[in-house]
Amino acid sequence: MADEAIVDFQNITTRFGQQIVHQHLNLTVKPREILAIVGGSGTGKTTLLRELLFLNRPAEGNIIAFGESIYQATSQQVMKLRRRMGMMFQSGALFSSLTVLENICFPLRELTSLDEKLIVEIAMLKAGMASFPADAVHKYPAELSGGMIKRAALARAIALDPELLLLDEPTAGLDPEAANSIDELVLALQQALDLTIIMVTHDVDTLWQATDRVAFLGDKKVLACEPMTALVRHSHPLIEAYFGNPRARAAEHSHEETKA
């Protein structure tokens, strides 16, 4: 049981409309990894983690999470899966009418029956785990830097204590240093709680740093699913463009200097 999947999508085929998006994709996610999804616009790589989160439903296929079925469990089953999932949307999404503590707040508020102080200890908690400055907490989002909106975000995430954590995007937007930043803190989590993390990225530098392997989507299917070592040498000509141009040779030369 231990190496059972966490995440196995079966022969997913995604519409919409008259586009087809995914065919007969198939992608098996393993506990405690952290696992990348990446490829060209328009792939459906965002739509993969909306569909985990019964946001949107595939045409055909079925999503196997923590051994259950997603799409045959019963309204009750539905809700117990959602809680032992983290999201962390590109935007942060955060409730821009409250302060970073009542977003954090908010999920336990809403499904937990514990005590207002213990709501705000746990929250206050998760912000630290974080690396939120607690001084910060009574912020609202339009008074944070991209950086804070990011870390706000993955405290959110988190606050239910989940074993799968999804991250859309979680270095979009910020400048070089804030993004390792998020990349320590991505991988720092994952040890301390023992996540499985699925994320989508296009940065370059976080597909070295922080994940265990990458899931290449193109020609509405996955290509390949191997560490970023194998995967920049594989032979399809869609990802060997992808990795090919100057700026992710340069993060990968950047990677093999570190190491040395």
Second form
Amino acid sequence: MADEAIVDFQNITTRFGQQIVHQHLNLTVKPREILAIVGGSGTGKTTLLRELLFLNRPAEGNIIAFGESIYQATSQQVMKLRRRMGMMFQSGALFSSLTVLENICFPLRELTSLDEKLIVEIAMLKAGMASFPADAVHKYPAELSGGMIKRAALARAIALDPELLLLDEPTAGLDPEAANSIDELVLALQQALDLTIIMVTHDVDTLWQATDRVAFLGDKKVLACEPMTALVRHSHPLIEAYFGNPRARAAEHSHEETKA
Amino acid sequence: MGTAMLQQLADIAIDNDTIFCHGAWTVSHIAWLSKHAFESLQTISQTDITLDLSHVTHFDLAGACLLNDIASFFKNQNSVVHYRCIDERQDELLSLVTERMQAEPATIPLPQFLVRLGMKTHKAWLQMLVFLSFFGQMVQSLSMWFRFPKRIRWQEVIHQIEITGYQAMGIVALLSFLIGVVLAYQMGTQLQSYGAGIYVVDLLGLSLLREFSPLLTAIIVAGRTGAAFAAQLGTMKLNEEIDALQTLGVDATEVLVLPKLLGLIIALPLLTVLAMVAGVFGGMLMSKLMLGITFVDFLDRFSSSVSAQTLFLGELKTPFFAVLIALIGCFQGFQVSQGAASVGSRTTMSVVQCIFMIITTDAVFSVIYSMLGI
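Can I get the form predicted in complex with its partner chain as well, since the one above is the form predicted on its own?
Okay, now the whole complex, with that chain kicking things off.
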């Protein structure tokens, strides 16, 4: 991990009206790692992802992505930066008037001029990598279950072979089995495609199974950014409260058991 | 970023039985090759092909897909394909493609014309049944209101009157005024040539009060309010808000449709009166400017030649228009399913159907009036 940071949040301050969400927040993401962002509700986890995607703008501070300061980039450079990132939104954000296959093809059709046959092939490949069943690709998002929507959204997020994949609550609202298979999928994708992944999650099982480091947001900044094993031993009261409850403990035990 | 700029477009060079691959085989650099590779591959006749990857600078899954396509092209001709100078990572991606590649399932072909026609007719028939059941449900909820008047949600009704009536006053008054001006101008020029300028008052009064004002107001309200009803209820349907209401044991028709219906039944006749006043005022202004008829002469003639019956005959139609607008708007809203596009198409449909039904009903009223000799 000698390479320089792939994303660097520097001194970020975010305000929504009077409410301050981040104050002088710093966070560094290394290439090819899976970094999770956790924290209580309203600590601005998703906001951080949206700022990286140019959807929100912080009041102060700077974000360096792929070695470039993103708020100084020209609109052309912004387009290029966006193509190197893939985002999976919390509720999928699939286009409701397109079928799943058309959804996955959409970024390929809009942003490249590939041969139509190859576009469909790549889309079917990405669907397969996201474990989306081939016989359901002609369905519309409204006809899919929650787990299927997440898989389709994941397939669309990786359609353009991004270097950086952002996941917003990839396992929220899924049954344990489906959540588990999403965890495995994330790990497998990271290994197969050499991705860097930043995910926002509340799922303690995911934190144990699928992350290299976890950044804990609280008090408007990053309180700690460490591997899970070190983070649960952290003495900050907010972190203790987050990982000290029975649910989090159970996840820790089951993780130790599977390792043993 | 600097390295990305320097990437060369992917290309191939053919030397007998060897295909040399060049450049960056990535999603943003293989577009040209994906369209032109297969033309040049046709020229190869050998059956033992070597794919040389030593000059490939970048490689991703899209590139692997294309390479796999090229290999399959030869394998389908029963040729043997070898890879040369393929590194570990390229090999990994390539095997990922061969493992995970799935064929696109066939889409169901479009049925024949007659089948499609039958399906459409069947669908229209079902729609009509659904509309009838919607109508029945509404009558049932309405009868509850008549039996237990305390259940009427007056606050919501008054809120609807404000949105559909009060807030539409400006646009209705302005458009009616302009129609009055236009009518007076057109009729005035004709009548003036016969020296019968004063009859413009009779014509204006009759046409505005009996036909134009009710019709114009209803059409404006259909575009303004009917569409809003459809879009609002459609979005609520998508958000599962209507399902939530029903789960709570609340009658969605009673809460969402009846206040709109009642509000519009009250608001539309009032709006129509405003439209009549504004229209006649527009005509009056134009008559003075063009024909020199003073306001006093105009009003004197108006009260003697336009009977109160004309006003009532015009007003009589408006509650029917109000019911049509509210019913069609709400019904189309409830019919929304599957996503944003359907909200759009249902909203469009509600406006088209409202205006169609308003004009048809107006024609029916004209026939009835003439049969009754009024």
